[in-house]
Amino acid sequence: MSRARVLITGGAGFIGSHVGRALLEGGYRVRALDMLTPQVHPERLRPDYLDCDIELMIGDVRDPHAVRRALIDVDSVVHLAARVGVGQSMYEVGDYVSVNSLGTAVLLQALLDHPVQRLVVASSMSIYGEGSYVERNGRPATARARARDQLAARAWEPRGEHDQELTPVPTPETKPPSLNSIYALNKFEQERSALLFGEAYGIPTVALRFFNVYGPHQALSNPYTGVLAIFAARLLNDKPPLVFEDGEQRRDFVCVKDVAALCRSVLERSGLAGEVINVGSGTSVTVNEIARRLASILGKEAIEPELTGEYRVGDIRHCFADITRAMQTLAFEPSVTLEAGITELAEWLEGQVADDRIDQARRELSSRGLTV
């Protein structure tokens, strides 16, 4: 009997290369399919990090011929091809809204000729906006949108719809949705239309909120990856981390390879069918606490982290995961601690050379009045 095959769109990427290594140690084939797109591949050649028994099928997700091929024989989908980053999307509208709407789209166009078992789509933290938050006395409330004279005050917290102080809690998938950037928008659509496409067709689809990421082979050289390889671009060239805000913002933050053997898990799991689950640690943490931690693991102790004092138009205060869902349906738990994690990341970095762009993304936001 043949192993069952998974196509990974963005399989080459951070986050894609990870889950294919995951289904290699589970017995199946995996096809790759990534455009290589210089912003995250600058030499637009095979990662070295690709396990060698990944199928490569370089293409583009939005072209319906290169998509047709990559779904020849394939029993699954792993859908993670995507532009990432809530900062260039409000400015690099058009390319986003096309790879990421238009190319699921031309995805779910093809499963019509090529049905598949299981369809499993990335989706993001960031469509919550802001996370979820409670009174003093314990009882949920809403966030208030930070109006720009609230930023401009340097008065960080959210309020509540009667202006009364209000306490992070972890925010589980039954949140409604707050679309604060194109990418949010974007990462909606994708989930919201694998789930109509799967419900219509009897494709059992499974939608992923990834929180923030992280792990070895992140694209340093990208100003627009995940926060912990931003930093560490910046220490590996002697510069310190640029924080927004006042760095206390609280962020939830997941190794990739707890990430890999959930995505595993969902393929593996009957009963799934139209759900939506958070994938985080279901702790949090601050920015400025991370980018500390870093600097000690990388020996930078004595580069402090920048406060830029700025905000960036988009971004909200509080956001970390309940895992109760992922825990009660897949018996997730966070194998991989912060410290772990990162002292593994930091043995990776070794050697490695970062392209620092960060301040040139930071004065493209700026001349856009993106920051404030």
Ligand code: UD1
Contents of the next structure:
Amino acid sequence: MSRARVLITGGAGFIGSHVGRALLEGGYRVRALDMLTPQVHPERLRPDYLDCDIELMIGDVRDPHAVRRALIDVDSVVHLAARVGVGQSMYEVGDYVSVNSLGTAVLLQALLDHPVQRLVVASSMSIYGEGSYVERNGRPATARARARDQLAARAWEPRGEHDQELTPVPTPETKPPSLNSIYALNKFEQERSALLFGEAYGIPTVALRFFNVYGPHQALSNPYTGVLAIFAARLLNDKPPLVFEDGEQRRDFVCVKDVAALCRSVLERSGLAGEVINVGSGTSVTVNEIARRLASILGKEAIEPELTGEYRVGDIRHCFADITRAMQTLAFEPSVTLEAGITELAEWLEGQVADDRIDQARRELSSRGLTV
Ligand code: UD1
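Please supply the coordinates for the form predicted in complex with this ligand, as a counterpart to the form predicted on its own shown previously.
What follows is the entire complex, opening with the chain shown before.
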């Protein structure tokens, strides 16, 4: 029997390259469709980190001809192609809607003529807005999105409907979405359209809600990459990490290798059609802790993080994953500790030109009133 072929849209990117490798290791043939977007691939060349057994087709997911070609002889699709900066989505609105929403629509349209056995779509924790919270007595409560005047008063913690104090708890997939950025809207639309298309045409489809994915191959040239890579690039350039708010906001950092292994197991399990699944580590850490741990692993303890006291418009305070569903349905068990994952990221970064463009991104956001 010939080996199954998987198409990964955005397959030359950070997450896609690891998914590709995990699939090759599982005996699959892998094709990547990727436009080598300049913000991620400034040289517009096949990235060195991309496994040479991955067939790379350079093309735009919005181009129906490119997508049709890429789907030839394909058994399953992992749809990762997207613009991914939350802040940037607020001023490059047309481009985000075009790549993320139209790109997904073009793919679905093409799948009508090339049905596949499984479709996996990358969604995001950003669709939750604020994560889940409880009141002091443990009763679940909805956190109000933080208003500008609250943030201007540097009162960082979100409060409940009756202004009560809240404590963050792990966020399950059942939390209703709260869409606070163009990016979050795009991701929710991608997720919903793929799931309803899959249901209508009998293509088993699964949406993965990624939390803060980190690891080797993160695009350092992209200032909208995640905070871990941004801080690492700062430290490697002997500059202090710039911490927004008071640094006590919590996130769930999950190593890209665990994410790739999970993607592969989604392709290999039946019976998950229509599911949405959180992909996180199930543990949370503050931004301050991240800055401290990175500095210590990189031997840069002398560089103190700089607390800017600023906030990014659209940022949420706390969100970390309840991964019960992934554990139960996929036997998912995160295997890379934060310590080991950061060490691996740091080793990879040391061999890179850590091109630190965060100052440029900060100026761009602040000139548009998107950091305050
Ligand atoms: C966001 C999205 C997530 C998306 C990810 C990557 C939300 C809720 N989540 O995550 O879906 O996958 O971007 O695009 O929108 N920070 C600093 N200094 C910096 C950079 C960031 O202090 O230089 C802080 C931020 O204010 C935030 C935290 O670090 O509190 C994490 O930021 P980031 O890595 O950009 O990811 P999220 O906003 O959590």
